[in-house]
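One chain comes next, on its own, written out as structure tokens in the form predicted alone.
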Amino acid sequence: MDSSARTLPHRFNRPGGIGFVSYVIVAFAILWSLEGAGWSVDRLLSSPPKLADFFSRAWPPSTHNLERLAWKMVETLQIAVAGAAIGIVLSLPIALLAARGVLVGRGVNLVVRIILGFIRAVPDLAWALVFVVAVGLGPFAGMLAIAIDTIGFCGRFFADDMENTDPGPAEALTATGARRIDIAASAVIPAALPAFVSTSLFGLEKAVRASTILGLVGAGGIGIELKVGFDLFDYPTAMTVILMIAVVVIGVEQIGAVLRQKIIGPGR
């Protein structure tokens, strides 16, 4: 075979002046962030013995109060499913207002997108604290926090999904004089429905992960058991909670992956 016909691996191009300065700025930003985050080689090297001590004291996981922990995990799933369901349902009308060129003008689109951005910018634990103040301690506050967080997640992606649909059917209906709401209901939403299903399943997975730690701030679920375990140095119970959370989260993710493949095919 002629050596000239061989495909050689691509090489990095030598950066220009602006590119080199950009690399220097990025490297400086990373080093500055490591300094601010308290990066310490000594503390990192001293951590393995401490981790080994923790695992030796936490293993084997505790089987005491297993029934109570199981019910707390069930409560966690209830918080996640209820909050995600409410959030997904409310996300659709909000997404219709956020999607450009679907239902309303660009001014409303911009305002709704800013609101969705604000919702996503606030962490779930912060929303949980807000609702603990508003409605009191317990799973109801956690459910509301999950619902708001899901609206921020699904509302944005639902809007993007509608914007990315094939414009042909919508343009054909527009040419017949159909109203915007009729076009959205008859062309845009049906075309975006497979993407809605995918986003909703991701939203549910996100809700399950978030709900496992809401108990840290009194918003119900198994998170409070994890906090109490560490506060009381009951590491075997804490390890049991960690394993339960891992099993449930991984299980929900696998179920979601199977459902996405069954409902909308392997492409998404």
Contents of the next structure:
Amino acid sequence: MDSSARTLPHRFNRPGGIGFVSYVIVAFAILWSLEGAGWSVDRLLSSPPKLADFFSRAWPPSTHNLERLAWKMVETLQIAVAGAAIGIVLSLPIALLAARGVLVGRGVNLVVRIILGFIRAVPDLAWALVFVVAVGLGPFAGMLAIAIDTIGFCGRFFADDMENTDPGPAEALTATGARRIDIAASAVIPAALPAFVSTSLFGLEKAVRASTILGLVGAGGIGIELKVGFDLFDYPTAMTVILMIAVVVIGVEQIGAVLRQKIIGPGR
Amino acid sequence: MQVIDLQANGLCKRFGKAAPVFLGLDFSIRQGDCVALVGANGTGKSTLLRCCLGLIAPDAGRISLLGMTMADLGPAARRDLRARTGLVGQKHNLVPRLSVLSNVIHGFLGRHSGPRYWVHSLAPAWARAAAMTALEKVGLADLALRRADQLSGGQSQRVAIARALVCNPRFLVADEPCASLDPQAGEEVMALFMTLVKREGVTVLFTSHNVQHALSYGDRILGLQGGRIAIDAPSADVTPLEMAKLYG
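Same protein, different form: I have the form predicted alone, so give me the form predicted together with its partner chain.
Complete assembly follows, chain above in first position.
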């Protein structure tokens, strides 16, 4: 074929006026944010020696308090599992109210989604502070913080999962006169179940990560040991805590990935 | 005197600013009739079927189903009316992760609400027995506990038929029930479906792109073209040439 007779398409498209202005605005916003965040090349270049000094003082990790730290890690996992379990269970009815076209009208959907958005907008550490004030110091406050944080996460994604199910089975049941609650329970929830499991596992992973730092504000778990380690310049103990957190978080993520693969197959 | 199960007057429907799907449709279906709704793609067959069951509201016109005017009914009365109707779609529309038996038991949800009809494990004995009888009629009783997503296309459609028939509906709508099946499975499913509905005396409105199916299984042909009814005649009076013109 004679390729010279044919004009090849452009490799890139020239942006239009609005597109060009958008690129400029985004670039400006990033530069402005970097400046606001105190971007400093000098400080960045001077940090490796300080980091090396920290690691030299933190290594090897301390094994003196290993048993106590291990029990604190167990408490951390208990906070995460209990909080996530309560949050996941409570998320289902809330998600039914948030999902469009499943159980209730658009007005209720909107209100519930706004509430879920508010819950997600408040960081888990802030929820922990709130519950420390409400129920006192300790793991119970942490568990409540994890539960409410899980509701914000799972409630929204459970609702999205239900909205994304094939509408065919629900339509077939609607045509037989089934009530909305029956259609939700018989067709929508079973179809969304694999996605619920996946979302719940992500929720549990998120809860485990969050629970490791709740101790910073007195809401139980191993986070308090990390804070004390740094406050007392006991870097070897702080390093032990960091490594324990890393092992547990990575372990939970790996178990979650295997379970997801087994339950719903690849792709999510 | 003949009882009219479905009466449509002046039905109009359009989606957004697009051209109307149909304009001023008038037709009726007598009790026990089996009517084939035919027409090219985009002529509004599926939309019309859903309007007939009140799943989509028409922009104008009236639909009277089993003696009740759809637009006048509140949610509860509409559900009661729908409990006497059924829909068999081209995609089978089974709940994939549930068993065949649970899917058939869902057919009772129009008349019985609550967790006992959500899965077969909780269902009352009479409902399980009736569902098994329905499965026997479609030849799938031995697959009652198999998951719906592990069935072939033909088997899935048989289960959808069992679900639609389990609560003895009086009016059934079938939207291209064989469209997703290979020719042989399509023939078998269509023959089974028509045998069962005629034996039970169910009034049927079905769509099909298969001209032979429409002419051989339909007592009457309703042909849609250009948003209007181009053919409304007993199937014996409709020639293949007239049918071909609908798709021309």
